[in-house]
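Here's a solo chain for you in structure tokens, the form predicted alone.
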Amino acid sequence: MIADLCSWPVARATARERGLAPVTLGIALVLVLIGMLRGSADTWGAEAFSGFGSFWFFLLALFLGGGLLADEVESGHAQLVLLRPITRAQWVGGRLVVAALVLCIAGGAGWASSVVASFMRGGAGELAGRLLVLPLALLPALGWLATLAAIGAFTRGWTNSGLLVAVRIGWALAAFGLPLAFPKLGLQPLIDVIGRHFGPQDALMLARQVQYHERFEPSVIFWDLAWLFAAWVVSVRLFNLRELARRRA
């Protein structure tokens, strides 16, 4: 089943290209340092994914997803690889799975350093909550990575990262500015609804619900999983269409 979705030779090549890149290793080190320096007894190891750490973690996702498919297509390397007995879905899967694995390893390293730092500062309790932080923080990041792959299936170079950043900034400005600019229209409820479905959602709030013994709302997990799966399927479909169009040209 896994072999039908992912080509391991493609995965190994992607691991060397993206996983061992200086930018990847540098950002991973920054996340570890943030965890070590800012880990506290009551944050449950979330420093690498919130506040200052969230910027670096999202930057890592942008780097891993930027040109993930387009670079290989435009260089002609993808066409050479696809002459072998592998499907386009396996090629896309090999690229995406390894990028996701690298993202998880870097995020896990930052989380682990933060947990160790918090233990050293007296935060040894609530082990279940601390373990919950890692998958909840990684899930939306994986969704954004898959989104970058889907966008990159039909754009050139690193345009996918630029488009994603532009759309997120545009939405943030609209969500903040429109209710202030047009207060009589009562746009805030509509913006809140759209915001809950605008891309993968922050699942770390579920860990905070556990921490403060609030009502647990798992719908965010289901939404993020659905987004991740849909983005993967779309990336494969769009890449198929792109290659078919190229061959007909």
Contents of the next structure:
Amino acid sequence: MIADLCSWPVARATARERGLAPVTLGIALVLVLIGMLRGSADTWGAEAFSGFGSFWFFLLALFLGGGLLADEVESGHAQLVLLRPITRAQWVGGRLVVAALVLCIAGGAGWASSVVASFMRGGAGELAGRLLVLPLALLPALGWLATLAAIGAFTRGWTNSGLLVAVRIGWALAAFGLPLAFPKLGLQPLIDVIGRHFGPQDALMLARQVQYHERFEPSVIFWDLAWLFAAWVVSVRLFNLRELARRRA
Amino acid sequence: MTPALEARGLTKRYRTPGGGELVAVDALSFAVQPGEIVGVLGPNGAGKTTALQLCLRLLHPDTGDSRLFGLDPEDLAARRRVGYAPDAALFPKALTGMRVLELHADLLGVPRAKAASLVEQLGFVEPAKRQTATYSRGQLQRLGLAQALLGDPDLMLLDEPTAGLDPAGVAQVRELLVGLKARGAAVLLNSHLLSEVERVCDRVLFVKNGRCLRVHDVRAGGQRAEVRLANAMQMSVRLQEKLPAGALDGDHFQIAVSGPEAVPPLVRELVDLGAEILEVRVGGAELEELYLQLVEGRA
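The form predicted in complex with its partner chain, contrasted with the form predicted alone above:
Time for the whole complex; same chain goes first.
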């Protein structure tokens, strides 16, 4: 079943290419440092994914997903690999799964350093909340990574990362600016509804709900999971339509 | 017998920046049988590489279809039996040659030791340890050949395999082609080296502007009979049916023959079919002469 979705030889090659890249290792180190420096007695492990840390974590997702499919197609190597007895779905799966694993490992390192720092500085208890932080922080990041793969299935080079950044900035400006510019139109409720469906949603507040024994609302988790798998399926479907060879000059 | 490769009316058009249309490959049909080496000759931009890529479904044809061993080119069973060596460097620059070969061995499910033995066979041991970013054109070419040979393919498609190779490398490619043919593999070879094509190929397709101008049978001794007919128009369907290896060009019917001794039976056959013969010529068809005549349009 898993072998139908993911080619392990492709995954191994992608791990060497993306996982051991200096940029990946560098950002992972930054996440660890952020976790270490910001972890305190009253923090609960989310420091590598919030505030300054969220910027670096999203940057890592952008790097891992940027040109994830297009780079291989444009270098021409995908032609040779996809002439082997593997399906395009397995190839996309092999590359995406490894990018996701690297993101999880780097995020996990940031989380672990934050938790360790918290315990070393006298933090204790709230184990359930601390443990929940990691999957809840990873889930939307994986959704964005799959989105990058879906966009990259039909775009060139690192355009997918550029497009995603542009759309997110554009949306943030619109969500902030439109209600201010047109107060009489009452756009805020509409923007709130769109915002709740604009890509994967931040699920970290669920950890807080557990930590403070608030009412647990898991709908965000289901939304993020649905987004992740939908983006994966879309990336495979779109990539199936792509020509692997380029027109020669 | 099922052809190893069959192209049926493959056509590929591109839009040009000026809003026009470029027909890269135009209704191209041909077949390559097991144990046969077929060459593709044509000037730069004739559509040779595009034709290969269409056959393998690396490009989607606008019309037409191709089959590998009677199967769809995307069929994994067909792909397991195919090797493709492209004309340009297509390897991740950060990987060593050996890593590239090991990846392809894993994808094919063949032991990695096979990669090591191929590297040795192709005289590539030292460069295989280095990153492909450091390779010369010839070294990339050898790596391309090695990855194409990894699965002991029954069909090999080679795009300018001797470009950038030294004379020893060219000889090695020739030996390799002969070896493939000897074990019953089919080969489609794009090359500019007429002498090499003439030495190893059984048939040659002359391609220009994406169209196949002629299929030349090299094994026929490189000679052709040219028969001028008074009733060429009426004969065209019958000739196509009874002598499909020939081609009618205006009022000239041309067909490859093994030598002058094959001409009288041919004439008898044509007369029996109802042809009114005005003139018969038998000429040597050196590949270069044919190439210049067909592709460059020189008399």
